[in-house]
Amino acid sequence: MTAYNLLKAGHIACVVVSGSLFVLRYVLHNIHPQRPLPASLKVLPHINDTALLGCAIGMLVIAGLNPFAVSWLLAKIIALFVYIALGAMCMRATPASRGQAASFAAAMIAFGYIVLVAISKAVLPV
């Protein structure tokens, strides 16, 4: 297995973990809004997302790609910032509120868009 393929496998695994942790945090925040999240669920997403970013940068270096010159990569980066902002809004919103539900749904749409762009390598995946 090449270094690129190893990084790609790590990147995909981290994407799955990242999305799963976000959903888990949302669910726990709504089931027990008065109970703070365990410390591990506050730290683990940051560790995982750092690994996710590291794998992405490694793949870019190996492939010799400039993400600002490749439209689908730039679209993923922009969508990532949107996903992060919406996720932060969701976690800061009042549990079970319309605002929290809307920001969660929008974050999941952004997450899905990022995945579809990665698979299709197209800005408008259809």
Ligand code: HEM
Contents of the next structure:
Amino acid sequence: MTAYNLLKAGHIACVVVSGSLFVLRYVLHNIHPQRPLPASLKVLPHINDTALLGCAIGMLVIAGLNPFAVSWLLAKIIALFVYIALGAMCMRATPASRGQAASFAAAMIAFGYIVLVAISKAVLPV
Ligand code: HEM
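The structure above corresponds to the form predicted on its own; please provide the structure of the form predicted in complex with ligand HEM.
And the full complex, kicking off with our chain again.
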């Protein structure tokens, strides 16, 4: 396996973990609104997201890609910021509120868009 493929596999594994942790945090927030999330569930997403980005940067370096010159990569970066902002909004919202459900749904749409862009390598995946 080449270093690029290894980083890509790591990146995809982190993508799965990132999405799963986000859903888990949202569900726990709703099942036990009064109970604070375990410390591990607050720290783990940051470690995983750092690894996700680290793998992405590694792939860009190996492939010699400038993410600001390649439209689908730029779209991923912008959508990533949107996903992070919506995710933070969701976790700060009142548990089990309409606002939390709406920001959760919007964050999942942003996440899905990033995955579709990655697979199609197009800004408008069809
Ligand atoms: C939450 C954020 C992200 C998600 C959900 C995500 C998702 C994915 C997925 C699912 C793939 C595999 C696509 C395939 O099957 O071919 C992939 C590949 C890739 N991603 Fe990401 N990604 C994210 C962030 C980023 C960022 C910020 C960058 C850098 C700008 C990036 C750069 C890449 C590159 C270079 C590949 C490899 C493309 C290839 O060789 O096929 N990703 N990403």
